[in-house]
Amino acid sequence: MNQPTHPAYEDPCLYIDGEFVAAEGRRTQAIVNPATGQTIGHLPHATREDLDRALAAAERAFASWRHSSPMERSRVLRRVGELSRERAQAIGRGITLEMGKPLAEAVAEVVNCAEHCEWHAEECRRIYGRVVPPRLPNVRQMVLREPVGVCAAFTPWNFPYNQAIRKIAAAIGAGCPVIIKGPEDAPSAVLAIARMFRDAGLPKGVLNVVWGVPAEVSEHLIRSPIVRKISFTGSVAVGRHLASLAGAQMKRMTMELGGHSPVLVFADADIDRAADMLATFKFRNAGQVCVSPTRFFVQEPCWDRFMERFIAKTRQIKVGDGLAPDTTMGPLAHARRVEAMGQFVEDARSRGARIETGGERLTEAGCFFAPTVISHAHDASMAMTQEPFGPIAACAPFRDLDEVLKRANALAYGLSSYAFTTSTRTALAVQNGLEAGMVNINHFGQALAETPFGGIKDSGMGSEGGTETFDGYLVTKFVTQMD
């Protein structure tokens, strides 16, 4: 694998009520190069009055930008996506530096992200409310959407642009300032976003940019009555916790949480085009995404043919550091996450199965797991009922609608699925019956700026994106007026 030498870093900073502080005696951490093991900077924590002071700049921001024009927060969207693109190259870089993935797939995030920003900026000009009919003749009746206030988002590392400027482009297109504790791993592009909005003129205040010990700066932020919402993305265990936290204050939330995706490929599917697209999409990010494909479950008759083209396809996958031009799968983001997938390799093979390719780190340097794919997966295996969160997949065989559907739906993750058939009966019947907040068939669909993406059960509440988008940002006002 090639180890290409790398840029300086620029060390991270706090960005609050419109200035960006740097270390300045702070408690610091290292950040880390998943590929080399090597520091590349260190960045500062909040203090409790770094927190208190992003707190009183939002309150302050509030009282000013919930009553700013849609128009204003228009032109401040739009310019931020035309941003994105124009600084997707060195924003992507930070990305790969941080957390490994492959530089394209960074500038990708980045690029794509810009249309987020330019929904947010069409969207947020039709927060409309209604006039309801009155009973009486001197009666006026009306429905407003008013924005919550403050809020407090906390997002995670596996895609730092992407689940940060989700958040922010849709409290700030609603007329609510935004305090983000984005990943302490991978802090540029959080910063980075928080520069564009400077340059693109949005008020002191209405973003604010803080780092520590999670537990520590979620606990703060959520207890202040200042905050009015709350929105997260990452595990199930930490977003009970701060759902917890929440909902002892009567707070609103939006949780996007884990998966566990199941994929159901039916005999009657083009199997060759499933497995050629599953095994893209499975090792994307290192298999590091909350939507990933994990539970493979493939029809008995066409098991054979579609096991032999995923393995196939997944050994010519080029692991490598993120910054080398052939590599399509960087490390993982972190040491730890190469000895969970030890765990569950060693896990599968006890309960039966085989592993057909990978199954084991490549280098003593990075943190490097080759690609695998485990056969004959038992269901009460490690790698089906507990989310890999890394580049595995487990497979098994199935037998009819009825069974597969019974296995998919039996863990209590519902964020995302998968299903390849060319019946218009069984898309049908799999539409209805998987429980997910997102159905994928015959194709990777979701996710886009003009959909909804959120989970059920477990996997969350509220939807991120659509329509939906501004809903966890809005409180609903009556108003009746008798002359």
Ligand code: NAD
Second form
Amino acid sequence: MNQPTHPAYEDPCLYIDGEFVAAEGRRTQAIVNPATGQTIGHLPHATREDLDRALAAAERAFASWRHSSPMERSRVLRRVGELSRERAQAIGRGITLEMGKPLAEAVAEVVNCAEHCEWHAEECRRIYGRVVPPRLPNVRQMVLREPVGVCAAFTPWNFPYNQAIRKIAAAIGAGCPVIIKGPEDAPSAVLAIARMFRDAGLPKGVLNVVWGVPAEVSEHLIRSPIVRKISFTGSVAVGRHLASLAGAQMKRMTMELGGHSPVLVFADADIDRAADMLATFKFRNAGQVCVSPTRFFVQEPCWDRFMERFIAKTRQIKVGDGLAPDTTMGPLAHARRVEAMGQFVEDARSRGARIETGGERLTEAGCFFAPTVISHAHDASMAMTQEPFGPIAACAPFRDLDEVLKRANALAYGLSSYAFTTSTRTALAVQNGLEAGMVNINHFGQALAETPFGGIKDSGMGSEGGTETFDGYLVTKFVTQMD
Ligand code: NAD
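Right, the form predicted on its own is done; let's see the coordinates for the form predicted together with the named molecule.
Next comes the full complex, this chain leading.
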């Protein structure tokens, strides 16, 4: 185990109508470093008045931001991209302190997101309408795309920077103000984003940041007639709840929810390469990734070879404080995730699976859980049916393509999926057969700025990124005119 450190931390605040607002008597909540268990700061909760001020500011801002030039929006987004690169080290450090991921991963999260800003800066200049050929010569028919209005965004703690910037860049690029409630346990990245937009010249009120009890804040914002669209990233259960609130108010929504991604390793694959790549990818961010590979189906002829190498690679992972330079996996973000991991392991064991490595909490202090490989996991076990959202790889053998597709598609999740094969025929069958919003074959190539990211089935609706990115933030207006 790497040793923890004790760095300085600046108390977070709210950001409403272009002003950073400190606690000043408001209710606060402690922010805890999961590597040490120590409180590092206090976060103010927004009062109802604060939320109403944010709503009013966003409504005022919409009146002018909706008519802003795409060139102006593009300039702001591009500048934020530049600032992300300049400020990545400091922002990354805040992320590591709050939710534990290794510093290199946190800094990479920020740097990579500069591309999201640049992509939205470019694409927002291409929000085109179209002209529809008329039936009469003196008629002109046009399809216009207009910003939907004030958006409320709710983002989680696992990628506190990435999840927030993707929603903010899409809303702002489309001409919509945003009120964002980021993760209360890891707030500094969202505030860093607010500072960058302010420094890039975004008019006040276009971006507002609030915190509080998640259910109270989201309900207040969603029920407000000012909010016209919501975007949420988080669990399926919370997504369903927010979708029902938004549905009752006839509001648009984008939902990026949980996954339980199958990995299909076929016997004709480059097995060593697959095992090495998967052991690294699986335990990134301690497995707290919605697209983390979680259900490993390994074809029988290559089971022994794959498992041996995958387990050996997993044992090499260096767990510790994310600020220590040689750490490759940090703590889990909260004590509740550690508890959940214990339940997954106990359930697997009770159903006859083997815990090949890990399977236990590592220290009393901090939220450390060992990278865990479960073999011969039963298809009905918790680890094979519920999203683990942690450092657990549940593995089971399979015989043939039809069988594995059926097992992979058996759950209501449909976010990401992975397959390793050298057969083009198998690759094609997998592309066509997997019920998932994203299919990765022989590599991990998703979540790029220029490609759509999103799930199907219970894993959500709508896409972030790609040319689809503004779809959720625009409404269609048909105009017909006769002279
Ligand atoms: P959780 O369900 O309590 O919270 C998940 C996220 O949703 C948090 O950021 C939380 O602040 C937010 N949230 C919860 N209730 C809300 C509400 N009523 N309104 C608005 N936001 C709300 O679970 P958790 O223990 O924090 O995280 C574990 C689970 O969350 C995992 O099982 C995983 O499915 C899910 N999760 C998914 C993602 C993702 O990228 N899709 C990210 C983080 C967490």
